[in-house]
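Only one chain comes next, encoded as structure tokens, the form predicted on its own.
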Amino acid sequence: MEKKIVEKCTANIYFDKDVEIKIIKNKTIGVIGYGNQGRAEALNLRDSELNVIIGNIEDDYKKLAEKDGFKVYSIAEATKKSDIIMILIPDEIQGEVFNQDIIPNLRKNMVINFATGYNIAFQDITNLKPPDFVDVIMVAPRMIGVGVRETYLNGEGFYSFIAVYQDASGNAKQILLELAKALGTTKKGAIETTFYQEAVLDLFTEQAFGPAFGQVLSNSIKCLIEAGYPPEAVFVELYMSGELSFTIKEMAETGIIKQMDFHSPTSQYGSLTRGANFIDLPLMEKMQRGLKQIESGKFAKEWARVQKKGMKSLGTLKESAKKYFINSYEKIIRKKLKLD
């Protein structure tokens, strides 16, 4: 069975000792956008010693950006003055951006970076498509902002998805590596993909992993209150007590059986024999109903119809979830808590 799985495992992972920065030491960098990711990433590459401009609309972010002592230019004026640019504006307006203000300022063997696949893999659907004389790399960090900068300063980095989608001048493969290096995510693992793939399991998390971990912690709330059990010591001993989040950090740390070592052998006995209460949860059907509609594009098309009309449906889905029962115990429990 090992064996089996070894075997699957074929994605490429890059850490520090593979890379030699070389290339990008006399670039000029332009980060575009400086919102929580652009900032960090933008950071992370000065400290890292290399030439970094920003690129950003007249905004809080471009007055944040200067305060921090980087020279900043319209979208389109950054990009002339770059070598490397890295797209780290949302995705639904990426699109837009890109067209107007940085496709008629691009040269030759420019090199551009996407902190995401799903522009590129969609672009049939949102019409973002680079010109061939352009090396198209991504890093794709697994990480929030914070954390990217965080991490990069203690040392411990962070993992990233890393992918070549147009390689241009040739070099576009080595760029992308000494990219990841400055950044910090080889100091972790920069584990190579594509840009497809990248989207897909992004996508996958936020729409199958994420929603029925979500009702799963719902109905358990549920379960317990309409047991009669306090909503406050319900809502502190399911997850308010980050007793959950450790949990999953000693997870990805140690391995998910292994993490059992930290808990007791009552924890132990108990989640082993009722676990397989649990085994035959029609979720599989689903999951691979949601992914199939991630590949086909079905939700990017879907997604893009929303955007077109102003993302009202948006608005009204999160009114919706905020009357969702868990949502009003919620409020009260963290303002008896303290923790608003």
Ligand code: NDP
Contents of the next structure:
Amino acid sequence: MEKKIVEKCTANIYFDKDVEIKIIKNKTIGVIGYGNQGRAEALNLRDSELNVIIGNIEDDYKKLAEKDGFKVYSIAEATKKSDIIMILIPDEIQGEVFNQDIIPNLRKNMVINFATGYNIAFQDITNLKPPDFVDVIMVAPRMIGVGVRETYLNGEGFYSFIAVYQDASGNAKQILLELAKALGTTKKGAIETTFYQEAVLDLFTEQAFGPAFGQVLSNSIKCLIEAGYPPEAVFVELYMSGELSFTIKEMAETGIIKQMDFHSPTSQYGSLTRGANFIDLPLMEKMQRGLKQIESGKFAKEWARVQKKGMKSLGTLKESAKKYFINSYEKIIRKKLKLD
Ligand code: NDP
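Return the form predicted in complex with the ligand of this protein as a structure block, the form predicted on its own having already been given.
Starting with the chain above, the whole complex follows.
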């Protein structure tokens, strides 16, 4: 069994000691978009003593970048002035901005770094096709922007998935690793994947794991309220106390089974004996179906159609989610708990 698992776990994981920053020391890095990820990555790269400029549209983010001491240019201008560009604008507009402002200003052997694999993995649908004379790489943080910055500052680092899609210069992998180190991710661990694997994993978490967990939560709430338990107590018990997020943090840091030691013997015995009741939940087939839809590009095609129509159906879906019974209870309970 152990041998079989070892045979499956073949991904390269890079740490600080594996990388020396050499090539990117004398390069200009253009951070395109100064939002959640953009600001965090720009500050980290600058603190790693690299030369960073910003490309942004005229807006409050531009003012913030200037206030943070960066030189800010238009996206086209920043691309012209850079050797490496970090694409950190929202995924939905990357194709358009790329074709209009970035592609015309690319030079041979420039490097384009993405923070997610989606637009390249499904490029026949998203229409984002970098020319073949540039390197295309990815450092995709498994962390929100604020965390990318905070864990750089406290020396903890953050996990990321890294990949080379196109190696025009012959140095793409080395540049990828150097950028990963400068961003702070090799402090924790940069795991090598492909763009496609990163995109599929991300979508699977959002479309299968997340919703399945949501169903576990809403069924638990329904079951307990129908049995007459006070909704205020039910909501706090199941997730509002924040205890769950501590448990999940411990699962990540200590291990799923090991963290059980932090719970009472009653809790341990109850979970281990009753856990078996849920083993045959009909989840696998639904998860596999969800995964196939992602892998085949069916989801990406549907999402591209929705975006073309101005994302109207996303608005409708969000409105109907507000009518879900959990939301109605939450409104009242959050007020009573003085959370709103
Ligand atoms: P944000 O929405 O926070 O910021 C995007 C930046 O792009 C802002 O400066 C924004 O300015 C600018 N922008 C928005 N619209 C346009 C436009 N039409 N033309 C030019 N610039 C525009 O994005 P994120 O930081 O969340 O995401 C950036 C990338 O990082 C994405 O690829 C995402 O998948 C990836 N990523 C994000 C994570 C996260 O936690 N947020 C985690 C890991 C990866 P303004 O809003 O003023 O228009």
